[in-house]
Structure formats: structure tokens, C-alpha cells
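Presented below, as C-alpha cells, is a lone chain in the form predicted on its own.
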Amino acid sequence: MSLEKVKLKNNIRIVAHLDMDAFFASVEEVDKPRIKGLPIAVGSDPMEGQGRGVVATANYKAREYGIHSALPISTAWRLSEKAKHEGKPEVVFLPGNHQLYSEISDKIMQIIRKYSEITEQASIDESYIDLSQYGTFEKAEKICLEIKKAIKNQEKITASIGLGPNKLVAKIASDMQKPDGLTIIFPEKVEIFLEGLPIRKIPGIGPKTEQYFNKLKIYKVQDLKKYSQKDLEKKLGKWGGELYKKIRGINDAPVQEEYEIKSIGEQETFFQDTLDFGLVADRVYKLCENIIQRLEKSDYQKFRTVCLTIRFADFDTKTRSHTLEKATGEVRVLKGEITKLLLPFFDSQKNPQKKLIRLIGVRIEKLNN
């Protein structure tokens, strides 16, 4: 089924976005039964404060002891030993099963496509599902709660679900109610439903964007409507006029069937920072076999654009990359021209302070076969 022939049906698009809640961990919960209901952090091991990761994934327990993802693994552990020093119970912090998280990500998506067509997998544990095709928001309803009942049904974990009327009012909906929620906005709601949030609520603005309009009194959706399109370009270039529509909810991007992989990357936090060329080398090469592995199984077969990312101790990142003449889908081609962009970061050329290395990151794009 076509998307247009969808959006047709009586004129209206419905979009729901499904986002599983505390999926890794709540993965974890279903196969080790003996930590269920106890605070759960997946990600770096913490060696007992000395970790140098961060959390992917922390449950619902573990967020009440202020632990969240991409917190620093060794502040994870602090707030865990603060906890038992309370009389609450540890966290169990965990490594991660990547293998077991996809084979579960394939079994939702395959409980997804039973109700429709038109589906993005925008990650391992959220997607787009496209339901025009049911015609009103009260039938779409429907089919939300049968898709949450499905997965917890068959997978004993939980989803929170946004239907809105394009992907971003769906996106930021589905984070209202969780775990296991349903936020329905209609299409006449949006704006209402945006102008109360917290201009953080809207996709594209991080911490630094927040502070520069923080500095301005700007705190919600609606102090920044105050400004107009010509004023927001102004300030934020380009981007700024996509500001504009996205806290007017406006937005046109269609579900997509297909993700398309657009690159492949891996990084490494060293658990010392170090300027040691053999040892950055070593870790650095194993990235590469990891992306080619992953390049093998996936549906190319080539790249033709290599990138190297550099993270120093005082938190400075560097990014080089160098696209090739020819793609290649060769891991010695890889190794190669990783060595050349990695090597100038050892010497007065590209590092003059002599920084020590904190991460180290490789990525593939132009992907072909």
C-alpha cells in the first residue's frame, strides 16, 4: 500500500510513535528474573567508581536514585553506593546484550507490521507507524493499545505510544506518559499541546541551545513563538526557520518502509587517558574489523568515506574524515586510512599540548554495494 493512497483515506494522517521504555533493561528484567524490580543500569562496568562509560539504559528504579543514560558510569556507581548507604537496594549494573536487545527489537517490529504497512524503525527500540489507513484517531487508539498489549502480552515488557498528526507532535508525545502510556493529540491540539513544554521537549534543542535562550527568559514553547521567522533565522541560521515550524508542529515528513543505514560507526572510552600510539592503535584496529563485520551483515557491501573521531581528556572532539577514489569494502582499506588520519593527533601537527586521548571513535558513510 502506497503512502499516498493511505493519506488520502479521508484526508487525515495519523502517526503513532512507539518508544519502548527502559528497553535494555527492561530485556534484562525478562531474562534474569532474579533482579526484577531491582534498580538496573546497563552500560560500562563502574569498577567500583573508576568506570570510564556511561549508562545506555537505566529502569525506572534505577532513575529514581537520579541515574539516567549517558550519565557518567562512575557517577552511576556513587548514587548506587549513596542508595545503600540509605538502607535501598544496590544497582545492578550490567554490560549489555546487544544480540539479545535485537532479536527482541525484530519480534516488536515483526508484532508492529501486523497492523501496518508503513513502518520506520528509527532505532532499536522506537519506531513511526503510519495508521491513516484507519481513518480517525479513535480507531487508531484502538490498534495502540492492541500493539501494547501485544508486546506485553508476548514479550512481558512495556511500550509508550504518541498519535499525533505527523512525527514530531507523535515523537514528543510518546514521552509524556511513560512507562507504558498512550498520549493522543489531535490535530486541532498541537499547538496547545506544545506552547506549555519546555522548549527541551522539542527535537533539535540540547543543553547549550536551552542555556543561550534560558539567557533570553525563554523557558517554554510559548516565549518562543514569540519570536518570529525572520528573528529566528537570524539567530540561528538555517535552522532557525526549521525551529519555527517544529514548535508550531508543522511537519511533513512522510513514515518511511525502508531506514536506510546512512553509516556505521563504533567508538571507545580508554578506562585511562593516554597518548600511547600502540595501545590507541590496537583499539582503534578492532573498531574497524567490528564496522566491517557489521558492514558484511548488513545490505551494502562498500564505503567510500572514512571519519575518525578524537575525544581528549579536557573533553575537546575532533572529527577528520577522507573520502576515497574508489569504495571499498576491504578491512585492510579501512585500517589504512584510519592510520593516516589517527597519526598527526600524536604529534606537534594536530595535538601541540600533547592532550592525552580520552575516546576514540571510527565511522563509515557512503555506503554502496
Ligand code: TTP
The other form holds:
Amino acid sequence: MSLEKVKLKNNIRIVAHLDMDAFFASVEEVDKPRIKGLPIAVGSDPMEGQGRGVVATANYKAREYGIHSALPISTAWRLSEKAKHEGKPEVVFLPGNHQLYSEISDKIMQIIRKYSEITEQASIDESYIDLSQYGTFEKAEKICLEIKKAIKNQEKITASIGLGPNKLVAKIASDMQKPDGLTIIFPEKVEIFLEGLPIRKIPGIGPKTEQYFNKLKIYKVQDLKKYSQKDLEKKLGKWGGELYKKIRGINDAPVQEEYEIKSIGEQETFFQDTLDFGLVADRVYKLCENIIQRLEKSDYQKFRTVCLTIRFADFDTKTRSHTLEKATGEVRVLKGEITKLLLPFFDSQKNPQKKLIRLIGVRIEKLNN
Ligand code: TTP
Ligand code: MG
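Rather than the form predicted on its own that you just supplied, could I have the structure of the form predicted in complex with thymidine-5'-triphosphate?
Everything in the complex follows now, all chains and molecules, and the chain you saw is the first one.
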């Protein structure tokens, strides 16, 4: 998305950063109602304490036991055993289902895109949303509450959002009141907000830089501010100059997808597995319409290749595609081509076991103008 598309109403920039809470673990809780409310760690197999991998993430219940991302899984196992001896519930260890996490991640992005054309997915569970078009922080706050509510209603999981005058401040703010938080930093409060934070909260300051400054008796951002830009550059090179700006909340990076889009796709998992053609076609056509809308908002106008993905109830997944002779941007053509790819799955010869469909996906590729 080009920078010109950022509409600066009232001349202020308003950026939200959304980060899902305990993402993999929260998705597992929804997927497996029997483990809801229990401490959960997603990661390597603990192998009764002999496992050698690490924890990918833990839900907030498991964090109360001291379990967190990147902790050796054997340590997590020991913490779980200790809790068990104390009469607390033991931790549910899960290997992780990345396909499911990325499906939910896509759905969250679809929700976010309803509120702004200018979004940037920064990882599987976080994105920046430019809300400058809403004109004031008060209106943007309402939008953030709506986004949180929509995610909670549709996916049954919570997100935390930071709202500020740029990406840097929004990112730091989203971490302040996890889980299910909304933290707003008004432009005039940015410096005060940052000054009170431990230096580690500044993106880019890792354990080594933290230690280096701690040795110089620098703990908080306000302590770091005593150095001039030259001082910091002398200590840390080019990064020192960037840090000088960061700790003052200066950042004008635009919200924009970092990669160039080469395809546009959407998918949907049915509430109940089905082989009802009317129902499937109805949802597939809706996906086609969403995709064409996104195409129209993108830097492209036309596509040549159409892909359909079908996942059956047993997770057997089939992809079919067709490339047109001539590129088009018409939704009618997309629907027609997708129908041709879809129909065989309802044919008793091609699908003799009458397997039910769990998920459908539509994607257009070979995008051009
Ligand atoms: P995070 O947003 O860092 O963590 P989180 O969503 O689990 O928890 P929080 O509420 O603190 O935001 O990372 C998102 C997902 O990325 C996380 O659910 C699992 C995965 N991940 C790893 O696989 N390894 C890691 O070391 C980290 C930090 C995350
Ligand atoms: Mg997260």
C-alpha cells in the first residue's frame, strides 16, 4: 500500500498495534474445549522431563507456574510436576498445529481489514493498523474496542491493542496491559510514557544491550536520555543514532505490508462439515467477492490463475487450479472458474465415499494490471 493512501485527517497519524494473547495456546483452548481453563504449554514433546526442545508459548494459567516462550520443555515439565505435588492442575502439553494457527491468523486479518485498508501483518499474531482516517484518538479507540469485540465474538480469543501516534509507540503500548488490554498513548504523553519504562521495553534493546547499559547504571529510558545522539553513536554505532530517536518516541515508518503481494486468497472453515453444494457454493462465492474487493484495493487489477482448496473432514486436502488465457478482474469470471473446479468434488464418481468438506479456500495468482 503506498504512503499516499494514508489519509491524515486533522493532520494526525493514529496507529494501532494488535497482538493476540497467548496465541497458540488460546487457539488450542477453543479447538479443544476439554482443556479450557487448564494450564497449557504448546511446544516440543516433554518426554516425561527428558525432552530437549522448548516451549513455543504458554497460556496465562501456565505462566503462573513460571512457564513461558523459549523455556526448555524439560524445565516446563518440572514446573508442572511441582504444581501437581502442590495440588494444582498439571500442565497440558501440546505439540502445536501450525496449520490451524495460520487459519485463525488469516481470519483475524480479515476482521482487521474491515476497519482499515492500511494494515501490516508483522507476525502470525500481530499487526499494525493505520487508523488515521478516523481523525481522533477517541474515534480510533472505539474502533479498537470493536475490533477486539469482533475477534472475541468470532474466534473466542482475546487480543491486546496499543494505540499511539506511530508504530513504535503502538507496539510498546500493546504489551502494557496483557491480556485483553487496550492502552492509549496520546501524542503529548509519549515522552513521559517512555521515560518510565525499563530500557528493555524499547524494541531492539535485547539482553546484551540491557546488560551493557545496566553496568553503566542505566535502567530506565529516562536514564538513557542523558546521552546525546553523538554519545550513543560512539557507544553503539549507527544503531545508537536510531536508539536516540526511539527513546524519544520518534518514528515515522508507514504502516504497509512489507512483501509485494503476488496472490490474494481467503479460506473458511465450516461450522459443521458439509456436502451441501448450495451452502458450499454460497460461501465460495462470498470468498470470491472478498478477493475481488481486495484485488481492487491492491496495486493490481487483474488475475490469470484461479486456485481452489478443499479440505475434507479427515484433513485430506486437495488443490485445483486453472490458468486463463487472458487476465481478468471480473468477479463473474472468478465465480465461474471456481464453480468448474468445485463441481467434481460433489460428483459421486470423483468423491465416491461422499467425504464431507471441512474447509474451502479460493486464491487468485498471476496478478497484473
Ligand atoms: P507472542 O505474541 O510473542 O506470544 P503469545 O501470543 O503466545 O503471548 P502474549 O500474550 O505475550 O502475546 O508470539 C505469538 C506466537 O508465536 C506464540 O503464541 C507462539 C509463537 N512463538 C514461538 O513459537 N516461539 C517463541 O519464542 C515466541 C516468543 C512465540
Ligand atoms: Mg501474542
